[in-house]
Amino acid sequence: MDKDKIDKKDHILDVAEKVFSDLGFDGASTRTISGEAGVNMAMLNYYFGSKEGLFLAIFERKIASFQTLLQNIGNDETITSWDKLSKCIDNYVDRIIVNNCFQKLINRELTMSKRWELTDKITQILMVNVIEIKKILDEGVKNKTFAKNIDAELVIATIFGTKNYIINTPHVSSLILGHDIRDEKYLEEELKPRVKIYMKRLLQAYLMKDNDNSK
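Kindly supply the structure of this chain on its own, in the form predicted alone.
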């Protein structure tokens, strides 16, 4: 695909991401998106086929870029398994503790109880990055950087769950943290560094092999 086509496709995805985050899957229409993007319906259908195809393409684009980053970290043989996990936490926190359209989109769609087929497809896309984290944890157990009896699944739930609680319940988390988490300056300068330090201290205490996690 030539550069002009890639740029046009990315432009449509950028616009669609905002429209879906504002209106939800049901409230948004391909006609609204095509109008906002300044393209005709034929072009939108050519690239994505349907509203569902466009919706899933948003997730695939976001997750694919992060998956490549995680894979590069996981394949780096010059650093330890703990350093790999630490770098993953840094990159994850930088990407997801933000007030952007994509995080609103994930929160809106995955907390709804309907559209099981579409939700399953979104979940499968998101799981690719979970798998990359799991590989690093398994590697750490195998090379004895991490304790052999760690609960890898709950470690992953802790990493993703901390973010979900902070970002997806802004009114509660703002009260707990004593600051409005929708404040972009606070997110960048205070909350992100705080979460990184917390997650690393918590996971290092649990994962390292000199700790007995069976108690």
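These numbers were taken from a predicted model, which means no experiment stands behind them. Positions refer to the first chain, counted from 1. Take the two forms, find the largest set of C-alpha atoms that superpose within 1.5 Å, and that set is the rigid core. Compared with the form predicted together with the DNA:
If you fit the rigid core between the two forms, you'll see the Cα of residue 50 move by 2 angstroms or more. Once the cores line up, the CA of residue 193 ends up less than 2 angstroms apart between the two forms. In a rigid-core overlay of the protein, residue 202 has its C-alpha displaced by under 2 Å between the two forms.
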Second form
2 protein chains.
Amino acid sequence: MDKDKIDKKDHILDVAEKVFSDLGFDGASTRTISGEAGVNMAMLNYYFGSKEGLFLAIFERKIASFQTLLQNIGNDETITSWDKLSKCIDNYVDRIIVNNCFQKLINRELTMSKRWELTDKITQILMVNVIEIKKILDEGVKNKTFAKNIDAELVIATIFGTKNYIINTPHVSSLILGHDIRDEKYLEEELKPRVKIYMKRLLQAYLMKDNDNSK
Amino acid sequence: MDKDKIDKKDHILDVAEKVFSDLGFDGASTRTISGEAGVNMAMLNYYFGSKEGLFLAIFERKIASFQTLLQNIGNDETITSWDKLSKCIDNYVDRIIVNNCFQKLINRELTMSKRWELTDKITQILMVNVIEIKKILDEGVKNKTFAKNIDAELVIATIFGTKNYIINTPHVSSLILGHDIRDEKYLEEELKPRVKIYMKRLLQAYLMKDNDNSK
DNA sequence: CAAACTCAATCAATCGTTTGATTAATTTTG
DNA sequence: CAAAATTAATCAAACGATTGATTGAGTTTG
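For comparison with the form predicted alone, provide the form predicted together with the DNA.
Next comes the full complex, this chain leading.
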């Protein structure tokens, strides 16, 4: 049946995503992945051509859902620049914490000096979001919602960096926060709203204050 | 000669640090490392026992320099909490951008679910800095330098996360900033001061403003 | 000379991939 | 309809290549 085939491929991709994110591309053997997924080793090549093909397929599957999310917020003329940024933060915190282990994959791949093609593709995808936020920040400066001398590029680094730090280094951030951040209940009910509130207060304080240059 | 021996070991460690940070632990073969370092493959095992021993030796070498840096800032009674935090930021930005590729190593290792012993050791080392900053923040709240309702834990995530984001994802941050951040001149003369100024303004705005809870 | 060092050659183990056979379901044919 | 042919899916086994590690013979050094 066609449905079963798709389900099986999807199951392999689910397992592979987890194993790759735990062990890295080189650390995860095809035997481990196929074993974990409960399928014969040869099926990986049968379905995805190669180990790298499997790796790429994981990304292909996720890309679509990444593209469209922030798309229309920037063009909404009815809300202020601050509200747009606020919406972006909400979306981003929600989305990223769901795609937990995929985020780890993306981030590790970006730190590698291998597989340039994939690195470039990921970079391109992430830049869509970066540009979207940059646009909102610039617009906010122009219409004086935000202070004129903000450092927009580094604000972007803070937005993405803060979230990445929490998610990608769970050992450290769990110690800092005093909870296991891999506990889904804590994540959903406490951490997510807390990060949202914090990010908004942090950025509001910075963006909407006059940072005079006379030190 | 004893000097030559140490120099050679250090040279191997330098090369290995670079190769590991580019290719990951599993992606970097002992042949690649020894070839890059211009030494016989067997030397790696002769000096460091094993591939993992070599990997650990890279960390051992760096640990000492990491420990002592922030140590005494927190205990200085003559400066304000804000100045302490300010000093921490300076130290941190300076140090971390120098140890560029070692940071990538640390960060990738923290995202892995392998080599628990090393992960725990790294976590422990990083926590020294975390606790130091936490202490400063708490003290600042107590003596009313900082607002009473700040989110100290997430401030820490912002400090480390912002810097990590810039350094660990050079492809993306180079695009954002419009310069190749691996260009040492740009890094030293432009980016470093810029990050310092930005971080201080960002944190000052947040920490020294009343974040009322009514919305 | 003895200890420390260096090397090419080699080891077993594991890697990603391919193979050829087998099964089961579908389509074509007489 | 029933037999034959075709197809996709699955498997155990094996492939060559590469891995980290070791060997034992040679060289250098103090």
